[in-house]
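A single chain comes next, written as structure tokens; it is the form predicted on its own.
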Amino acid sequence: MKVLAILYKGGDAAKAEPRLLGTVENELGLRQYLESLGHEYVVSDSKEGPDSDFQKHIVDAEILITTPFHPGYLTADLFERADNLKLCVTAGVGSDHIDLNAAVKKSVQVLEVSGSNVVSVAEHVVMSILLLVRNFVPAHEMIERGDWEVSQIARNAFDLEGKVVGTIGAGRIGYRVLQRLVPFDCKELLYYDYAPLPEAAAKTVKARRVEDLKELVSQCDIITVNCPLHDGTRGLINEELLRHFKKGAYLVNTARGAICDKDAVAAALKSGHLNGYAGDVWNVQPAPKDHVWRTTKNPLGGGNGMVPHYSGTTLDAQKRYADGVKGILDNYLSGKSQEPQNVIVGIGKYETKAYGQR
């Protein structure tokens, strides 16, 4: 059978560092394994347009492996052409680049490596919160320029202690963010989720659930987005919701770029209504060079903590999700049951509520 993998190009870095497993060059470490079993393994970063390797090979591939960091968007139209497709595997977490309703309709299974990136992303969230609150980026840029004006930095630098922090989504990543915030002695930790945390878990992090999103954001100094992208969360943070944010609040989004209205967030940052926006996810990836999130800053020239999508693809995370993909393939090829937490779409039905209550 044919296995098609759409990964990101690593270039010289991937050649020098074999632990960059999620790259085209290092192929998730799967080539010898698959070819030893007689299967064809096609790996490419070419994913855009009808002449891309993605669209050429999807027509007869039985397994598709994609990654959230360089997503191959498997639309309903492409599903209609993918007559041999039986299994889609996300090397990482987050399968919103796949039309899941179409997968259900076509009885194509969709799996991801659940938990492979949760620690990596949670650490990135806390780092992003700190770099915004402490006004770190402008301070570093000042040093690079050769300047030294402490007052220009300190006038917009604060402590995390005593602040109210809220997470939109308190699942595997959101909860770990709350855990990591406990030692900072925040004034209060809040969360918004369709399902309440188990009582013992909520007590452990001393987190209070707020059932109305507008009420949550109006109380928070810092909001972090840790929910999947689906029909119910697309454009969730828009111009109307941003009006309910505290003036000068910070927003961190390491979930999916399309959860935020890019122009509304940029306008809020430019006006100073948001004091900072940070994250590593973009509504289109790779992000266009003129994407507004690359350059928008607050009125004091700071508040931008955007980076390329890498929070969940540290070398540690790449080892976890590469091992996880191999495990999923092993189960599929040998007819074994998949680990339930990895299954997004089973045969003709959803197996999770992570992508909206269905």
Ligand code: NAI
Contents of the next structure:
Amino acid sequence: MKVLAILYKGGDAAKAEPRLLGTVENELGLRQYLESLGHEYVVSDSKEGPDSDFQKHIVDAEILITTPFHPGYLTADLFERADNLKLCVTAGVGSDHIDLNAAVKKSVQVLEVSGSNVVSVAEHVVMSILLLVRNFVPAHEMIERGDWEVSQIARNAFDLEGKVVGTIGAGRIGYRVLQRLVPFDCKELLYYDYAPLPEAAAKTVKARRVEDLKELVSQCDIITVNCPLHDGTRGLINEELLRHFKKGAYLVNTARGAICDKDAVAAALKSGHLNGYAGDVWNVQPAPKDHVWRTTKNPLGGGNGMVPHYSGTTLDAQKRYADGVKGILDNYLSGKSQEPQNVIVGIGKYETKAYGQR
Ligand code: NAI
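Let's compare: the form predicted on its own is above, so bring in the form predicted in complex with the ligand.
The next block holds the full complex; its first chain is the one shown before.
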């Protein structure tokens, strides 16, 4: 059987650091395992256009492994040509790059390594909130430049204590963000999710559910996005919703770039309506060199905490999702049932409600 993996190129870093498992060079550590069982393992980063390895090999692969960090977009059209495909495995969390409705229709299973990098992302969210609120990036850039003008930084630096923070999506990551914010003594922790938190869980973090998104954003000093990308969340944070944000609010998005309208967010940051925007996810990945999120700043020259998509691919996370992919393959190849929390699409039906299914 053919197993196709679309991973990102790790270059010299991956050669020097074998723990960069999610790279083309280190192949999720699966080559020996798959080949010893007699399977063909094709690994590439070439994913765009008809001549890409992705499109060449998808026609006869039985298993496709992809990662959200360098997404191979499996569209409905490509599904039509993937006659042999039975299983898609996401090395990580977030399978929006797979057309899940087409997977249901074609009876192709889609699995993720649920939970594998949720702590990694939650830590990144808390870091991003702090670096925006405390105006960290311009302060560091000032030091590198050789300057020292404390008031230029302090004029836009605040404490997290006493602020209202809200999460859009309170699943594994969103809840872990709330847990990690508890010791900061925020004024209030809010969440918006169509699935209410279990009572005890909400009580533990003293989070209040707000059932209307506009109401949520209008009450928050800081908003963090932690829901999956699906038809109901694409472009969710657009010009109209941004009007309901408090002036000077901060927005952190480590969920998916396309949940935010690129130009509306950039305009809000540029005008100062948003005091900061941070995150690691982009509507196109890799982001083009001139992507407006790379360089847009607030009127005081700060407020940009954007980085490449890496929050969920720390070395700790890579070990967990590589192990998780192997577990999923083991189950598939030996006919064992999969861990229920990993199954996004089972045979012919959704097994999760997280992608907008109710
Ligand atoms: P999860 O499935 O545990 O939680 C998602 C939550 O979002 C669920 O509670 C669901 O009810 C809620 N939700 C869905 N649609 C919503 C909507 N329209 N409004 C409000 N809430 C909604 O997923 P988890 O593990 O917390 O991951 C969330 C997302 O984070 C992933 O789907 C992925 O896109 C992103 N992610 C990003 C990573 C990175 O490296 N930047 C790594 C891992 C995940």
